[in-house]
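One chain comes next, on its own, written out as structure tokens in the form predicted on its own.
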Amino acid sequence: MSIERKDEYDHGEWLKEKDLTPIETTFLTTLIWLDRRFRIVDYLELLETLYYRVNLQMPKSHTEQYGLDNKFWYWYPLYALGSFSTIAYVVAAISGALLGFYYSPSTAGDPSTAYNQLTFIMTELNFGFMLRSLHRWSAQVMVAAVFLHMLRVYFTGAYKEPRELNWLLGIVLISLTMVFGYTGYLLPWDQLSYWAGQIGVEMSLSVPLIGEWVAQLLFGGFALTQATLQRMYILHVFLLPFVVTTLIAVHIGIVWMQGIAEPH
């Protein structure tokens, strides 16, 4: 009997000796089959060793260092705002990607194609009303959670050394969140969107020296046109998601490395 056949025989006998459920037997059989071909267990052990070595280097938070878990329990809801805003962002991203299958950033026709597509989503598409509402409310929850998260960081002094860089990164993220909300607000191309866009044009023109250049770049001119909607769509769907996702990953990574700063 070859070594390979012997190993298969030993594995089969070993599985028979264990009192396993059919699901457990199937899982272990699959794992053994994959491990014999791709050495999965070896790589999992390497990853586990790497995880523990990295985790040992992570600084302990104030609560962990001094064993104050039972005394700071009333702060914990405020410390969930960062993860809460991240979850809201993920929900908004997934629902927004699904909405993208049906939305068209066009102003052709009367009324506009964009508004017609929105009407179709809200009135005719199966679960369209729920999908659009989920996207809208998750975006608003994200804005509120990020704002409250920044307030918590400020009033608990978590922006101080050595967390200055992450505080600045948080300011950039809340600013991009506002841009996210504004660009998404214009996409329905209804009356509220139109006049919000007009206010944006006027604000751009009020910038000293470079106002006209800013209006041309962001809105495609001094009046709202197809170019305006196209720019808002590109920013909202193709640029901001990648930038914000990258910055959130860096932000969370720094928090993981530095530990959570509880109030002293």
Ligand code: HEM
Second form
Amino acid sequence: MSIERKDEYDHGEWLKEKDLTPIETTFLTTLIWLDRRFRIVDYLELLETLYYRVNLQMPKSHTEQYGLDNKFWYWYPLYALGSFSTIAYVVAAISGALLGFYYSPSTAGDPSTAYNQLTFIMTELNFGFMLRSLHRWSAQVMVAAVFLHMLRVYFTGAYKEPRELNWLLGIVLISLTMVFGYTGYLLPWDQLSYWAGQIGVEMSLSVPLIGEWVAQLLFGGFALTQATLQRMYILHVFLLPFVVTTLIAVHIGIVWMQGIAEPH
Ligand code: HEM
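Could you switch over to the form predicted in complex with the ligand, since the one displayed so far is the form predicted on its own?
What follows is the whole complex; the chain from before opens it.
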């Protein structure tokens, strides 16, 4: 059986009959124009069905199950730590993208181009000091917030069934947050970066059997060179942003599907 689409239906007449405001008319005309080309209403309906199906399958949250809607538990403010981590991440991402317009991951020169660009951002660029400070502070606030969020989840027992997988995903997230911090720490290519990098190389080399391979892979060799800075840069501004953004979305998606846990 084929489904007939009413593409020839005169929406113009229909809109006139409705006695709409100009804004409503513009909105609907645009929607109809787009729908005729991309069937967006069909896809929106599909999404809606999916939304209800997903919600039907999920277990009730403890709030629903025990009718706790109107009780205030004094630790509730700590339930904001996950959102706080997300906000810090967004601020770091935006300020980082803006810093990217001025930074250059090059070890050439003495001091290096990377360091010179940082100096430029801090001393000459309008609002540069503020931009870099925003980036560093939001990054550090994120690390602290993620750690405290993890403690909150642990002490309220929110990691228990059915939320085990989100706990494991959280472990991956906190690890990647720290890799974000470490790779970023090396980017100014100053003394702190350099010696932190040196420690990283030596830690990699201390891995049994595959140590040399690990150092090669992560640091581009056993000494700190252009290859090292370039790796840290690509990890920091390309790979990690994609992976962490996706994982945070999945993590929050799972919270949305399962509902928030009440303390056990
Ligand atoms: C980038 C790091 C992270 C972000 C952005 C994040 C975000 C969130 C958000 C927004 C929530 C909703 C509830 C709340 O805010 O407390 C949540 C819940 C949860 N998170 Fe995270 N989280 C992160 C890291 C972690 C870590 C490190 C763990 C543990 C290893 C974890 C485990 C969980 C669990 C089990 C829940 C469900 C809690 C409940 O239902 O009460 N998350 N997360």
